[in-house]
Every structure is written in C-alpha cells, then in structure tokens.
Amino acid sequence: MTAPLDGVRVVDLTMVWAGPFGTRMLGDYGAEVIKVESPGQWDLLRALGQIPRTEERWWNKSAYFNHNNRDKYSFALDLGKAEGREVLLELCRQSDVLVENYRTDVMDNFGLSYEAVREANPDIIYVSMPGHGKSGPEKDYVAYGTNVEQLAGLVSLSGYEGGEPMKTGFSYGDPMAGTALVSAVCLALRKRRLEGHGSFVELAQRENLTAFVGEWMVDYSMNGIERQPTGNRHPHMAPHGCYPCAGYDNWVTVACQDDDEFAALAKVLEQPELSEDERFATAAGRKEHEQELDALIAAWTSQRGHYEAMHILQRARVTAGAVLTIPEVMSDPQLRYRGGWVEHSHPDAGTWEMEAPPWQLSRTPGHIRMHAPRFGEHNSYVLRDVLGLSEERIAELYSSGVTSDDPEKSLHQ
C-alpha cells in the first residue's frame, strides 16, 4: 500500500519542536522530508537530553530530537554562504514544499524569501511559521511555545480559582502549530492540484493557538464576561473534577453532563437518593453545592485505585478517566490493543518505543519508515541522486564548508 503523501518532497528548514513535529507527520504519511541543518547552526534539540559529551556521536542520541525527526533525511548545508543558498534553490526546484520557522527576517537575510524561491520554482508551496506573524508591531519578536501560551490567552484561563496563572506542563503552542502545519500543507497541495500553481502559507503560531481558546474570546465579545480560572471545574457542569484515589498520588477525573448521568453516578456511590436530594437534583443545584458533592465523590474514589474507579464508573455510563503517568500510558491496554506504540531502532541511539502515526487511514496508512537521521546522513543521496551534482562540485562544497558529514560542536558543548 502507498501512503497519502507519496511523491511529495518537503525541504524542511525547521528547528526545535513546532516545525519538526509537523514535518515529521508529513513524513509519517509518505512525504520525502529532507531536513536541512547548517554544520555550524544545527537543530539545538540534538544538544538537549543530558547526553554526556564524552559519548561517541552524542548529537545523534537526543530523545527530543529523535522523537520529532523520524521519517526524514538529513542534509547538511550552510545557508549563510552563497554556494549554500544556490544549492538550496536547486533543491527547491526539485521539491514541492518548503517549511521554515525562523524569525521573520532570517530567510530574507539568506536571500531565500518566498519571492526568491518562487522565482526558482513557481510551483513551490512555501510555508512560514513565525511566532507573531510576518507583519504588525511585534513581527520581529522571538517566540517559543512557552510564551505563545501566555500571549494566546491560554495561561490566563488555567490554574485554580483565586490562584496565579498556570502554564501547561509543556509548550502547548508547539505541537498545536505542528499539527496545523499538516493541514496547511495538504490544503495548499490540493489548491495547487486544482489551480496549477504554488502558494505562500503563513502560519503564525500565536494566532493558531489563540483559536483554541476561541469560546472564551467569543463570550467576552458577545457578553462582556471575562472568565476566571476554575481549576478542574466547569462553568456549568457538576460534578466535574479530579478526585484522589487509593495509592500514592493516584487520581481519577469524573464529569456528569446531565441528570441521567448523575443518577448513574449516585447508584455507583451506593447513594441513589442523591439524585432526588434537592441540593443535587438539578444541574443548577449540583453546581451551587459542588463542594459538598466533591467530598462525597472523593470519599468513594479514595477507597479504590484509579483504574478500578474509572472502569466501575465507565461501566455505569459515567464519564471518567484515570490520570495516568507516562509509564502507565505506555503500558495502557487500550493503546496496546490499538497498536499505539511501535518499537523503533536507531543505529546510534538504540531501540525504544514511540507513538505510531496518529491518524488511521484504511487504504493509505501512515507508518514509521525511517529512524531520525544522523547528522548529514543523507548528504550523498541529496547531492548525487536528487541534485545530480558532479563529484568535483561535491568535493568543492565539502572543502569550502558548505556541507559536512559532522557538525561543528563548539556551540553546543
């Protein structure tokens, strides 16, 4: 079987998380993704993960890098040199998509603006992922997923009532932008197929994440209501919370959306009369007496393990979920049954398990085809097979430092 993006070649100039995560998924579903890194300014994820610098080829062993860069080729190219720019333009002539997530001025400084790349290949789809967009008073500001959350309004809604704002446990803006990248590329490819020409796609990470708190924006715009953090609670539903379970730091979440579901919960608690109690008989009453209700639920959950509580509640048609740790997620029987994890080997980093491609397509499934590339691993393939350069020209690129099989390590020690 083929993959849905077979035959699509992507020039990947992205670094860190948002861009690499998105281009990785393009690779998962069949695209030939060529990751371009400078020998001197390579993806800093290679340097993360506390890999001892005494280890051989430590730059190929970062879990962070290897997670976000599977199903890609690696091509070392210094875009700061004129020869590197020309090689990149030649690669773009033979590619379908270019993706970059630099600051707004970087590609222009390289002489690789959309206009320059389009001149080389009018059919190219050029995707730019600036944090703040390529226009406006903040266009030149630097952005990472950590501060995109704050600027998108997400952090102001997180945390507990009366407490300080709270960011998520990871940089939520990055994977959301990466996921949006897949959609953007597919839309642009469809447009090109219908109309016969390429396009420029701007995916501002801040704006993308703002869309995910849209209901709060609309509530303020329509009703003038500025919602405050409520922790695990819901503006209208009760119960809606996270409850302690037996064992060390075990929890389960419970949510009831209507009277019938609450009646089912009351039966599980062996207190069916709660559904007739005037305090809890209606949604409004349950919300008003939420603290009392939470105490009753916690008394029941605290006597049971988090998996046990979830299964008992779910069998009674009560929405519930155990709060799983990373080891529990990786051993979870539902995900195991669904093939959610795939064993993966890397010639330098070893063997481990990682998540399978997330979308299950019946006729053109995605799959992990390649390990995350070692630095410069596919230089020969790109220079000889894709670009068709002569041996003499390739030797010149190596001798001038435009390409290299090994990274310059001084900046990442």
Contents of the next structure:
Amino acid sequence: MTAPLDGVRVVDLTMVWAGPFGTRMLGDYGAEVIKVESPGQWDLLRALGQIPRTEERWWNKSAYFNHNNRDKYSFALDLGKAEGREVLLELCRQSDVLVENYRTDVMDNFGLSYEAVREANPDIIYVSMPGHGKSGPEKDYVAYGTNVEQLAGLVSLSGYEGGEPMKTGFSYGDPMAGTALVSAVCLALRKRRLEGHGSFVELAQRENLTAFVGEWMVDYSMNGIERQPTGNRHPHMAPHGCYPCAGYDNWVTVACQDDDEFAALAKVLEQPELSEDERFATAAGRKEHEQELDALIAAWTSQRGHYEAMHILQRARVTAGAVLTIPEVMSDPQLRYRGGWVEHSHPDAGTWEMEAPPWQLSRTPGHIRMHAPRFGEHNSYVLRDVLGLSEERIAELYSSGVTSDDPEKSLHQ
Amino acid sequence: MTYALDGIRVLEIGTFVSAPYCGKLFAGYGADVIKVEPPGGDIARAHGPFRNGEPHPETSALFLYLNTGKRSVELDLRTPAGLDAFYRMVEQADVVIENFQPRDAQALGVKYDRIREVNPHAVVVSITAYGQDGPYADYRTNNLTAFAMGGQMYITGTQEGGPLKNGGYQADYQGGLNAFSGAMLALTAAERDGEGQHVDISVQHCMAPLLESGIPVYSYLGRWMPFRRGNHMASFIGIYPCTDGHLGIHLMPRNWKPFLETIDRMDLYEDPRFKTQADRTVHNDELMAEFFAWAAGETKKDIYERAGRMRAPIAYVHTMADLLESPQLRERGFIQQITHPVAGEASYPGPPWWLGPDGWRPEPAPLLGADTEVVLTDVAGLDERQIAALREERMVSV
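Can I get the form predicted in complex with its partner chain as well, since the one above is the form predicted alone?
Now the complete complex, all chains and molecules, led by this one.
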C-alpha cells in the first residue's frame, strides 16, 4: 500500500523538538525527509540523551534525538558558507517542502528567505515555525519551549484552586506545533494541486497553542471576567477530581457526568444512600458540596491501588482513569494492545522500544521504516543520488568543510 | 482566492470539544462542514461560559468558538428516517468525523463498515480516549481521565499538591488536532487513490509519547524522574511572580549573559557558583532565591519588552486581557472579531497557522438547526414530504 506522503520530499532544517517531531511524522507516513545539519551547528537533541562523552559516537545514541528523527535521512551541510547555500538551493529544486524553525532572521541572513527559495523552485512549500511569527513587534523576541504556553494564555488558566498560575509538565507548545505541521503540509500540498504553484506557510507556535484556549478568549471578550485556575475541578460536574490511592504517589481521577453515574459511584462506595441524600441528589447539589464528596471518595480510593480503583469504578460504569507514570504508560495494557510501543534497532544505539506512529490509518498505516540517521549518514545518497554532483565537486565540499561525515565534537560537550 | 479545502465536504457528528475542534479546522481552511446535532444540540451549547452568565444554547463561548464556519443540521439519528438521512449525506461527504464511544456508535448505527459501503471514498475519523478496540475501549472517559491516562497529569503540578490537569480541555484539544492531521493524511491518500479509510485516533496513544525526554530516556536507559516539579524545571526554567503578574524564564547556556545584562545583574556573571549551566544546577536554590527577589521588583510588560530588545528569553504569563491587548497578536491579525446573530460580537483566535493572509474563514458558529432544511434538500436529496415526515418523527422522539 502506498503511504499518504509517498513521493513527497522534505528538506528539514529544524532542530530540537517541535520541528523534528513534526517532520518525523511526515516520515512515518511516507515522506522522504532529508534532515540538514551543519557540521558545526548540529541538533542539540543529540547532546541531551545523557550519553557519556567517553562513548564512541555518543551523538548517535541519544534516544531523545532518535525518537524524534527516525524515518529521516541525515545530510551534513553548512548553510553559512556560500557553497552550502548553493547546494541547499539545488536540493530545494528537487524537493516539495522545506521546513525551518530557526530564529526569525536566520534564514534571511543565509540568503534562504522564501523569496530566494521560491526563485529556485516556484513549486516549493516553505514552512516556517517561529515562536511569535515572522512579523509583528515581537517577532525577534527569544522564546523557548516553556515560554510558548505562557504567551498562549494557557498558564494563566492552569493551577490549583486559589493558587498561582502553573506551567504544564513539559514544553507543551513544541509537540502541538509538530502535530500541526503534518496537517499544515497536507493542506499546502492540496492548495498546490489546486493553484499549480507552491506557497509560504507560517506556523507561529504561540498562535497554534492559543487556539487551545479559544473559548476563554471568547468568554473574556464577551464578559470581561478573568477566570482563575480551578485545579482539577469542572465548572458544573462534581465529583471531578484526583484522589490518592494506596501506596506512594498513586492517584486516580474520577468524574460523574450525571445522576445515574453518581448513583453507580455511591454503590461502589457502599453508600448507595448518598444518591438520595439531598446534598448530592442533583448536579447543583453535588457541585455545592463537592468537598464533602471528595473526602468520601478519597476514603475509598486510599484503600486501593490506582489501577484497581479505576477497574472497579469502570465496571460500575463510572468515569475513572488512573494517573499513569512514565513506566506505567509504557506497560499499559491498552497501549500495548494497540501496538503503541515497538521494538527498534539502531546500528550505533542498539535495541529498545519507541512509540509507534500515533494515528491508525486502516488502509495506509504509518510505519517506522528507518532508524534515526547517524550524523551525516546519507551524505553520499544526497550528493550523488539526489543531486547528482560530480566527484570533483563532492571532494571540494568535503575539503572546504561545507559537508562532513563527522560533527564538530566540541559544540555540545 | 483559493482555500486549501475548497470543494471538500465534511460531516461532523461529534460533540463537545475534540471532534468539533477537528471540524472547526476543516471549516476554517475552507471545507463545507455540516454539523449534525442531536435534538437540543451539541452538549457544548449547554456548557458555557455564557454571555452574561445566562445559560442559552446560542451563547456558550465553548460552542461559539469550536463551531465557527459550520452549518448546523438538527437530526435525530435514533429514528430510522434520521439515520437514513444521515447516510444519504454520507454519500456526498469526503470526510466524516465522530467522537462517540465505540459501543455508543454501534448502538446508534454509525458504523464504519456501513459508511464504507455507502461511500468507499470517504475518510472516517473516529476520536476516542483509547481507540476503537482493546481492553479499555468501552471505558467511560472525559477530558480529566484522558489527561491522567495519557501520562501528562502525573508530571503536572507540585509533588505535595498532587497531579494536576492543565486549564481548559487540553486532552480533548489534543485529540482534535491529532485527528485533523490524521484526517488530512487520509484525505491526501483518498484524493490520490480514490479510496477512503478509517482513521482511528486514540487520545492516550497521541499523548503518551509527548512527555519531553521522559519516554525516550526511560525506554532506552531505564531512568525516569518520579516526581512533579511545579513551576520550576530548574531555577533557570520556571515561573516567578512579579509586581503585576508572573514572569517565565527559559535560559539555555547561551542566554546567560544577555539575561544578566537585561536584569542588570552582571555581578552574577562573575560569581563562581553560577559560571556554567552545571554550576547553576548545583547551586539551584541559591539562584532561585536571586530570581525570586529580582522578579518581585519587575512589571511584566516592561521587562518583556526590554528582554525582547536584548534577546533574553523572558516572557510573561498572558491573561486573556493580555492576549486581547497583545501588540503582536493584534498587528498580525490573529485576534479576529466575529459577530454572531444571537451572541453578538466577540474576539476569537484566528488561524492556528497561516496559509497566506486570506487562507482562513472567520465566520460565526451556526444557530441550532439553521441549515436543516437546506442541507436535507441539497445534500441528502430529500423532498418536502420526507423533510416534513422527519420533522414529525423528531417531535415524537424528543
């Protein structure tokens, strides 16, 4: 079966998380992704794998890098050199998509703005993934992972009841931008089919994440009220919370969406009379008395394991979910059933498990087709097979340091 | 002007957040999205927050936001004629989006096999917490429990405060965005091959791999951090209160000097405790004390602008008022005014990404059932008598 993006070649100039995660998924679903790393300025994720620098080719063993860069080719090229720029433009002539997430001025400084690349290939789809956007008074402001969610308004709505605004547990804006990249590219490819030429796509990470709190913007503009963080509570539903379980730092979440579900919960708690209790008989009553309800539920959950509590509640048709840790999501029976983790081998890094492509497409499934590339692994493929350069010119590229089979090791010590 | 999705017709039979967000993106980028609502409407209409706090099915901010640019058909799929009308619309659709629990979809008669029989070209997108099959497929879920089972909740909040969900409906939004990307891949393949398929989105499966380096490092090296770090990944990546709000800093090694210049504390640059990122990690608490003291004297917009000029990664926690006033978002046209016939004018986020300046349609959400007659006539191909019968039947069943 032909993959959805079969025949689409992507020049990937992204580094760290958002961009590489997105282009990896383009690769998962069939695109030929050529990751361009400069010998002197290579992907930081290669250095964040907690691999001792005494190990041979440690830069190829970072799992953080290898998860986010599988299904790609690696091509070492210094874009800061004139000859590197020229080779990149030649590669763009042979490609459908270019993706970059440099600081806003970098591509212009390289002489690789959209206009310059379009001149080389009018069919190219050029995607920029800046933090703030390529325009506006803040375009040059520096913003990394955790700043994006602060700028997007999400942090102001998150936090414990009565507490200060709280960050997410990770650089949330990054993987959301990467996820969005896949549809942005598909949309631009369709637009190209309709219009007959390429286009510029701009994916500003803070805007993409602001879309995840849109209802609160509409609310504020209608009502002028700043909503405060409400912890795990819900505007109408109660109970709706996270409860301690037996053992250390084990938790289960429980929610009741209507009277029937609460009656089922009351039975599980062996206090069926609660559903007749006037404090709890209606949704409004439960909301008003939610702290009392929380105490009753916690008394029950604290006697049970978090998976155990979830299964007992679910058998009674009560909405419940265990709070899974990192080892638990990797062993979870449902994710295992779905094939969410697959064994994977890499010539330098060995064998371990990584996540399967996230979306199950029945006719054209995604696959892990290639291990993440070792630095410069596909220099020859790109220079000879894709670009068809002469051996003479290739030798020059090597001798002038425009390309290399090894990274500049001092960079990420 | 060409929209990327000109000529695409989408049927959305989803409720609340995940499927509607997916449908909203289809509509924004130019598809004709027909939202099939049950009698009384999508539950998001009953959810609020409402204009002036008064419950009304046409003034829920949640519904207004998630359903921009769609048409609404009110149809009871529990009646044979309603279900028949639905399948007549399926014949004319390129994409069908649904977010029922698998067994509810079966009970209702919304089945992939039957859709495929009626229209093999159609891409069918199913969004659920766990996927279409497996041991938890029929477990009851909502945004909270999905957030917990996706692994993101355990790492959010403080150790003492317990696991915390993020604001709003983040698991549901993740489901909607992932569904859109999965659907666009399948649509790309369908337009090439002339054949649709079933896109099965498990929110848990989408969420679990995203825990920064957590999964790769645990899977490869067996190491993980069994605790929550609250507002500070480290002293130099965290949130600090200032006079009128909260500042967020995220300092990579190369930002150390411009950051100290921005906050006028070059004395720390010479301090041997803070020379390298490793030193700063060792002396984390001392550095954090310095940052708390510094931030307490700053005002958010002033320091943000100064940091921007001096290339230091200092942001501030934007409230909704800050978003609406943001010079950046305003100049880029990201804040869009949309007028709805009942709810009136409000500000909405624009396109999550830009396909050119005119690639997105900012149009209001539909009134409940506003397009029932037109769509049943034009798309389902029903005649007046059939529509009248449907109307009657719906009244009986409601």
